[in-house]
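Starting off, we have a lone chain in the form predicted on its own, written out as structure tokens.
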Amino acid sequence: MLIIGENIHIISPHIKEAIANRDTAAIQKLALEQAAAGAGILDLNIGPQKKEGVEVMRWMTEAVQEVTDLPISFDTTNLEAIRAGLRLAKVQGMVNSASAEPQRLADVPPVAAEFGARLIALTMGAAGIPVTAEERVAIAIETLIPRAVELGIPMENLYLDPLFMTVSGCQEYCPPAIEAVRYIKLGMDPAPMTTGGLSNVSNRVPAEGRSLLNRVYMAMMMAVGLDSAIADPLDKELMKVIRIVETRDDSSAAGSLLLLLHDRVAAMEELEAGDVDMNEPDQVEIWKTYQVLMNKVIYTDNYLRA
């Protein structure tokens, strides 16, 4: 599982302050921490940055590349800032992101093609984010993939994002995103790569509940062939779940249920209450979280105590 480290993000007050003060040390520290924790790419999200985007991206790219050789994902709506970062990139970069919205479709993929960069493409169009897996896959097949082919972007450089949505208010979107990844990986030849913003599934959830939702969703997404995730590599429990799935480590109660969940999702089967040891708190938490993610139980902030 390729982790695209999400932590250098302008939404963080710490990062926003570091950008404002051009605090190179703060950016480098977080880059090194994510690299050490297992990130394979570092996402640099500077927001729109309409006025200073080019200068900010140049500064941040140089700062990060002074301390790590990891590839960089350039994450902004400012295309000139993306170009500025790609020009400085020492290894293959990533453009985050295009979509099927007409202007984004016209403008963003050519930048990735120009620099031979990887491209994240969101399965959404002018009408917004589709609810069903079929609609998301249709956008990929009818619009995003043909645009990549037209520009000579190989499928191994195209990362389709079916758009992970929060359980807090958009719960019905969670299962279709799983199936969209499944359809993309099984139904296309050659299949493009897949990715998604893992932390989106727990957006607007109290901080203490976010990691569990992310971890269980990750195990389910790995079951359908997700290639990468924009996620927090500093979440040790999340990285542990990835290791459990990849190494088939069933030595813990949580691990054994996560592997069963993974296998059931891979086989298009459901996890059942009878699969869960209700005397094991970790398994009960996974079971309740699975029910929320599958939209079988309505999410509330106290769903684990219900």
Given for the second form:
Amino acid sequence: MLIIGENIHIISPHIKEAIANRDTAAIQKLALEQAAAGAGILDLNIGPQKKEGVEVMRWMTEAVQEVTDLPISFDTTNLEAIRAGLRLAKVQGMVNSASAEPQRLADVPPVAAEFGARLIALTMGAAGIPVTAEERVAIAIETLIPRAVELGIPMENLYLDPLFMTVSGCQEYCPPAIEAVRYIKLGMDPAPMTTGGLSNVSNRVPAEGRSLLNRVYMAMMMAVGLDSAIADPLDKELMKVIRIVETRDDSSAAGSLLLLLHDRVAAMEELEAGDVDMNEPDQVEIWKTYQVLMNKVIYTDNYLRA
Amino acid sequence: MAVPEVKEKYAGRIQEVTLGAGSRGKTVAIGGESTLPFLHFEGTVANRPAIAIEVSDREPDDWSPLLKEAWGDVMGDPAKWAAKAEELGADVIALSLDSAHPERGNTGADDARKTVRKVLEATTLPLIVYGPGQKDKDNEVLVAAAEEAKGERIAIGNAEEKNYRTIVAAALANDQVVIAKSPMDVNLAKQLNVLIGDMGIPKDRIIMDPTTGALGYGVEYSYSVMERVRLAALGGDATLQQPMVLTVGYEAWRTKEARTNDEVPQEWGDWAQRAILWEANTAITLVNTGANLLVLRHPQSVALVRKAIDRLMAGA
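In place of the form predicted on its own, output the structure of the form predicted together with its partner chain.
After this comes the whole thing, all chains and molecules, with the earlier chain placed first.
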């Protein structure tokens, strides 16, 4: 699982301030922490930055490359800023992101093609975000993939993002995202790469409840072949779940159920109440979380107590 | 070719809640269904949706003249009003202790007790008692109402996420039913039911009010929320299996179409007919997505809704 570290993000007040003050040390500290925690790429989300985008991205790219060799994902709607970052990149970069919305489809992929960069492409058109897996996959097949092929972007550089949505308010979108990844990975040859904003699944969820939702969703996404995720590598519990799934470590109660969940999802089967040791609190948490992520039980902030 | 089997078999069932006990001449059971509304071929629709008529403890100054015309003098007296509402076909009396609002009279617990007593004596029907919708006053008068009506199994409300403990405790201590009101959101509706359930009140004493909007003012959105609540409940989600009450009269009569005839296009037609249909239409829409109890205001819309429910229940 390739983790695209999400922590350098303009939405964080700390990062916003660091950008305003050009606080190189603050950015470098977060870059190093994410690298040490296992991030494979570092996402630099500087926001739209209509005026200062080029300068901000140059500064930040240099700051990060001074302390780590990790590739960078350039995350802004300012295309000139993405270009400026890619020009400075010492290793293959990533463009975050294109979509099937006509303007972004026209403008963004050529930048990735020009620099031989990886490209994240959202399965979202002008009509917004589709609910069903079929519609998301259709956008990929009919629009995103042909555009990449047209520009000579190889499938190993195209990261389709079927859009992960929050369980709090968009619950019905959660299961189709899993099926969209499955379809892309199993149904296409050569299959493009896949990614998604993992933390989106717990947007608007109280802070203490977020990691559990993120990591159970991650185990399910790994089962259908998700290649990478834009996620928080500093979440130790999340990184532990990735390790458990990758090394098939069933030594804990949580681990054995997560592996069973993973295998069931991979086989297009469901986890059932009988699979769960209801005396194991860790297993009960995973079971309840699975049920809300599958839209079988309606989410509420205190769903673990329901 | 064989006809495909379309019947659903649901794992869950809506909780039945009974209003009225003690000195009530009638009791009203709501909920209890094992299928979506009126699918008599598929499951049991144990009880027909019930109609409550709203009665206020003070003459409302913001109600439509059409309502004042319909009710006449009884509007100044909640006991007479309740008696007339019973006569005109209510199943339940929804008494609003609106005079307790700090800006509408600021009456207190003693007044609430007297009003509740008077209304209990004037009607044989079960009661809902609503507070004025202001936290401190709700707590004050709903506790008084719950105590005064002990043994009568009334419903008190609204318990909301920001203010439910005192109200639920009063219902618990006096064997009353509580109305759990949430703002048109399935996640928040569930959350409140969980919080209220945590206080130990039995499930046969909780009614949920998921909030509606009138025709043209969000009824389709609340329809979807209620549909989702009901499908989850029938699917087995025990925290959403409470029967649903909707304050249709309140919503319908604050729409421009119902409230006034000033400066409205001529094509809108007869005012009274329009207003009554607005309320009835909203109500009939909502019984089709699972409303178990409707709080209405106009006697003629009560009659129309009753007739529609008769027909929907004909296959039972």
